[in-house]
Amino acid sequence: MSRVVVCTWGTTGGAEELLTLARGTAAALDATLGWLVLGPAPHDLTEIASRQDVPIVDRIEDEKLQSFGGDVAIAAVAAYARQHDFRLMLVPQTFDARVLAPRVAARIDAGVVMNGVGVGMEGGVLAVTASAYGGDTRVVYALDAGRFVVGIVTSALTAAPAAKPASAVTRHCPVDLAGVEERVRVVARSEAAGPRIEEADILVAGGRGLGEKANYRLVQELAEALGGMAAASRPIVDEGWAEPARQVGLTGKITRPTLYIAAGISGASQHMVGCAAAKTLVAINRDPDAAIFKYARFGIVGDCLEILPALTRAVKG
Amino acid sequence: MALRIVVCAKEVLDPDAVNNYALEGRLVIGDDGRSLTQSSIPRLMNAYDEQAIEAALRIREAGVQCTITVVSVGEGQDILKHAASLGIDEPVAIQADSGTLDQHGIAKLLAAFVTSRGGADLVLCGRQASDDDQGVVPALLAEHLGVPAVTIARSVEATAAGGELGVRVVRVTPDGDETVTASAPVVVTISNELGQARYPTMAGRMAARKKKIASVTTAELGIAGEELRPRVTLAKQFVPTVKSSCEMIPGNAEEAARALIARLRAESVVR
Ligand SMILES: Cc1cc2nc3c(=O)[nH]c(=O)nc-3n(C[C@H](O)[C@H](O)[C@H](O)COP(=O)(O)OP(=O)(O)OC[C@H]3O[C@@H](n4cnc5c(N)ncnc54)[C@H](O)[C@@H]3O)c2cc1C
């Protein structure tokens, strides 16, 4: 019987959501589900893998695992993969992921896809629905014969526990990683200091609309009142208006706050890939006919430069 | 001896159009179900190549003696164009279908040229093309290279400490810059923190005027049909749906700032 294995890396987010996908495509391939721990664990683990019906969690622990990306961590992956047979590894894609999965797949001979918004059959065959074009389109690839190593974004999927749950079993799965040595020195690390924005639970993001610089203090001055975030579009922090580490988007972070607040942004795809998973959005822009209240639950028509100042004060007084 | 950089470039459809027709809800696939059909939008090189060039031009500009190919798989002789109108030293073009091929293909293909060339030191590629926005080229390279690959770079710099050549990157991480060093070969991905890429100079233009575009097939790479069948098949593409479901605050600025916050705080999203 062919098997979906899902592979996570100490808590790396979207565990849940990334076994709940792969529960459904397990079923529809008449497959077992499995789940590969590389390294540290979750501490609920044995909970998860239970509420998400897997039967077995294979952990592949060594004190040389230090990330998910490196060469020590593909060469565990590709040798977990050389002694267990499976038809499909779903990742959850992290930044780190964007290099395991295809490093372990040349490995071992496997398709890879990334940027997975789903997985399903498509006139019986398997196929991964990707997103492209930064958001403007979806692509179906189908994944005819072989194995593969495909990359989901979990942000917009949501967790369901199983109809039954079931008690799981774990398995350390040794792999020897004795000659393996990273290949890439890490020789300096600037720590971004403080909270991150896909941490946080409240966004207020600036975009162009801002007009200069010295306005994007009216997103940083609501952010503050509300207890959030600020944010940026990828075109302000382009000028320096705001730093990297806050650029929500396709290259930037994606986000999955409770509240968004989107304040002079256009609403291209590659920006709302980070943002569209918010519980609430909120859009002000000028534009009535502006794209990004597509995907607003409210809306307001208007100067950003007016309406933030007067939100802050709302939200205060 | 001089470092022998390749920098591998992919010619794509202008996003900022493809988004535009996006944004205007005007964005057609075609009958086959599979590709975009706008005539108009523009073809380009993608910008993250176009920054991996700029990013090798930066290490020659730094002193560093260098020979500087690009290499592209497919029809692109105007990116190439474009690559040698901006002082590259050689252009190829791998003469294959790229439309038939799968990531694994295009990186068995790159692989195989730097082979035949005795090669690289250092392989420079964009960080992700911005059509299928995949980004796996890279990796696979480096795995068929066998060598290592440090990706999401904002700045590459040449080492050649006792002797032994090397990269000392600077990469854009979720936790903030990173820097790390590795020995060569190597394959670096060049993020836009890199910077503006460069416009070609008239100079520059009129030299490229009168640069050959080499070009090479697949048979003289060694490479036959059987190793390129892809794994992976475009089956469809499709433009989403977004369901609207906005609500408009009416009122001036004043009264609309109050009404949602009001409205937030009654939704018990804000305190
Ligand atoms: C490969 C690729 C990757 C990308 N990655 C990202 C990414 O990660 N993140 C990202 O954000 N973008 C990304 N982009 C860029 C993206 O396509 C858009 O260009 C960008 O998101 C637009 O930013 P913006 O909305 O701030 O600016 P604009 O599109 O210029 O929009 C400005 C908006 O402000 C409104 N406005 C103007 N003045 C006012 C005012 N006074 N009050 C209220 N509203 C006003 C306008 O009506 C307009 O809607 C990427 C693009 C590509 C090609």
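Residue numbers count along the first chain shown, from 1. Nothing here was measured: the structure is a model prediction, and the numbers come from that model. Whichever C-alpha set is largest while still superposing within 1.5 Å between the two forms counts as the rigid core. Compared with the form predicted alone:
- Superposition of the core reveals a Cα shift of 2 Å or more for residue 216 between these two forms.
- After superposition on the rigid core, the Cα atom of residue 168 is displaced by less than 2 Å between these two forms.
- Shown in the overlay between these two forms, fitted on the rigid core, is a CA shift at residue 237 of 2 Å or greater.
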Second form
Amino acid sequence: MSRVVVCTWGTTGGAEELLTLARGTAAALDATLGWLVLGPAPHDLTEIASRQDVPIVDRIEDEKLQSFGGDVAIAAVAAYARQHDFRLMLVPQTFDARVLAPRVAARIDAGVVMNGVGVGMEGGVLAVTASAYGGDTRVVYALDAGRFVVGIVTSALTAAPAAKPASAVTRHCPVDLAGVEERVRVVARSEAAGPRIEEADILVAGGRGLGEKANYRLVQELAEALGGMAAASRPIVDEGWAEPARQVGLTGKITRPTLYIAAGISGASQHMVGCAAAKTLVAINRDPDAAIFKYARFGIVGDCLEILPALTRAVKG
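Starting from the form predicted together with its partner chain shown above, please give the structure in the form predicted alone.
A lone chain is what you will see next.
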């Protein structure tokens, strides 16, 4: 029987969402499900594995894996892949995954797909749906034969427990990393001061519908009134209306707020990747056919330059 393996490192977010996807994929392939954890594990690893009905959790622990390093992590996963066969390895798409997945695939002679947003069966063939052309469209890759490493954007996934949770068996998988050294070392990391939009419970995001840079203050005022943070779509960040740290989307930040208000944002797929996991999405747009309304729980058709101030006044009472 083939295997579907989820590979995570440290306390990487999105692990449980990815395991939910992998569990369904394994069932469709009549395959077993496994979880490979590099370095330090999440504190609730056992509970997650039980909820997701993961029968086997493989651990690779080494002093060199205490923090993520490209060369060491790649060597560890490649060594594991040579010892343990699998049909599909899924990794949560992060900056680190962009370093890891393609190089691991090259070392073990596997195919690789990045920017994945879904996995399923089409015509009896395993297929991965991925974001393409900067998120402007979707492409479906048929994974007909061989094994594959696939990066999945987990922000739009939802974690769901298995119908029959079970106890997992943890295996320690030693690999020889003695001769592996990092060729590139990070000597200093940029530190963002203050709160981050990835952690915000309430976000108000503005797009091109604001018309000009000066109107971005309307987004900021509503966000402040709600006790949240202001965010932005890529086009207005590129125009310099908002700083890059506030960009939501495939090439920006992936967010999971309780409330997301999108003002003057069309709803292009690359932006929705960054906010689709919001519990409640409110859209404000003059175009009743704007794509954003397909994702919104509540929609307001109108000029955001009029509606944003009205909402701010209502919140302030």
